[in-house]
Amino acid sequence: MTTNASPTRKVLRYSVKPRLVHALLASSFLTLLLTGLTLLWSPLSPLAAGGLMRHLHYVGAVLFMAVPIVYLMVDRPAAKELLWDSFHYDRDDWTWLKHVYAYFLGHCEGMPPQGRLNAGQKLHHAGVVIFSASIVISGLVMWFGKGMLNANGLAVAAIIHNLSMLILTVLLIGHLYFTFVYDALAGMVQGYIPEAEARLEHAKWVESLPQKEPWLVEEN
């Protein structure tokens, strides 16, 4: 196992696979966004009309009901990884969320070691995970329990879905601010990112790597 880091590699933070994953949950997470204010917000409901929008909304959602199984199917044990990673928690990270300020700010030096994910990351995964279920058990029934709910629960349905649907919002656009701070795109769309970030970041992940190093390359 390398120690130093080298300022010329690059860690594989992530492979094809889960960036294809997460292009999907993104795209139809989109869908759904910008379809779901159109059919909801007065100021956009001239685009709702004809029904486009409303068929598109379904796409999006077949498409996002779809990202567990297909992760499932393409890469079972990143998926079983990711998903427990994301409800477990050590001293370490419960430690790194007391200082959660200065990671806000983008300042990740002296923070307690992390694994794959850092302890923020876990939170967010987590919240992911538990609004979607909530947003598409919400939306099944709405869609299908039309003829056998009455009004007063069709409307508590479609208070849920729209409250994940908004809680799911901000969790975006969280997702989308640490990525600008931590220039973390890059390694999204190459899936690989600089050696010092990752041990500075996720040392714990890093030491666990295998001996050989066939996750580092070299930066021409």
The other form holds:
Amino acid sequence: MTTNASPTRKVLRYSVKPRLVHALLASSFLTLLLTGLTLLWSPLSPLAAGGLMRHLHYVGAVLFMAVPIVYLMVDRPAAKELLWDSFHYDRDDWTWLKHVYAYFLGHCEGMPPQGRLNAGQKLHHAGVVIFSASIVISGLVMWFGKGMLNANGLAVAAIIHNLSMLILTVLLIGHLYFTFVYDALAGMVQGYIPEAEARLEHAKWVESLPQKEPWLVEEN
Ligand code: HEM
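Please give the corresponding structure for the form predicted in complex with protoporphyrin IX containing FE, as opposed to the form predicted on its own shown earlier.
Then the entire complex follows, led off by the chain already shown.
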């Protein structure tokens, strides 16, 4: 790949399988969030009457728990790369984090070069892994532990469950903010992003890509 970005070249950010897995993750999470709110928040509790929301919450939970299994089944290298990247930070990442306020305001020019994920995305994704594990474990305890745990045990599980969901919701708000500030949706919906954009935000990653299709396509 040449070092100068062409306005007509596009880079493959996400292939079809990771995009479908992300759609499953996003839709199951939003199902859990919305149905969970009706179960927890009294102004919305009339919506939970009849038990439909509780059943939908369980369906959302099963789909949410299936996400890592499906990802490993359909695209093991991408799933492993996501996990590895989320928990490994180099010197450029730490310098990048020191200048995160500029990135927050929509300026990534002059920031240290980043790999496939920038340091902020790494932190976000690591948070998603940790707090997803936490909602899954505490949720399973509440779902199946009713006969085994006393009221205090179930109350602790509920607190962990609700706090983890709150943290994931805050992370989601940040995730959506950066998605729209950096116009990143195309990479997750269509797969390709302009080469110039990819170089600006993920220079080390673009340099490491093969200089051929499907990684790089020329548009007329
Ligand atoms: C609901 C609306 C959502 C939108 C619009 C959205 C948007 C995006 C976009 C544009 C990317 C690609 C960013 C890039 O690297 O260029 C992405 C990646 C990602 N998002 Fe979301 N997202 C949403 C929901 C969620 C939720 C609910 C979670 C977690 C609970 C999540 C977790 C992730 C993760 C882990 C990745 C990295 C995927 C991978 O490398 O395979 N997203 N999202």
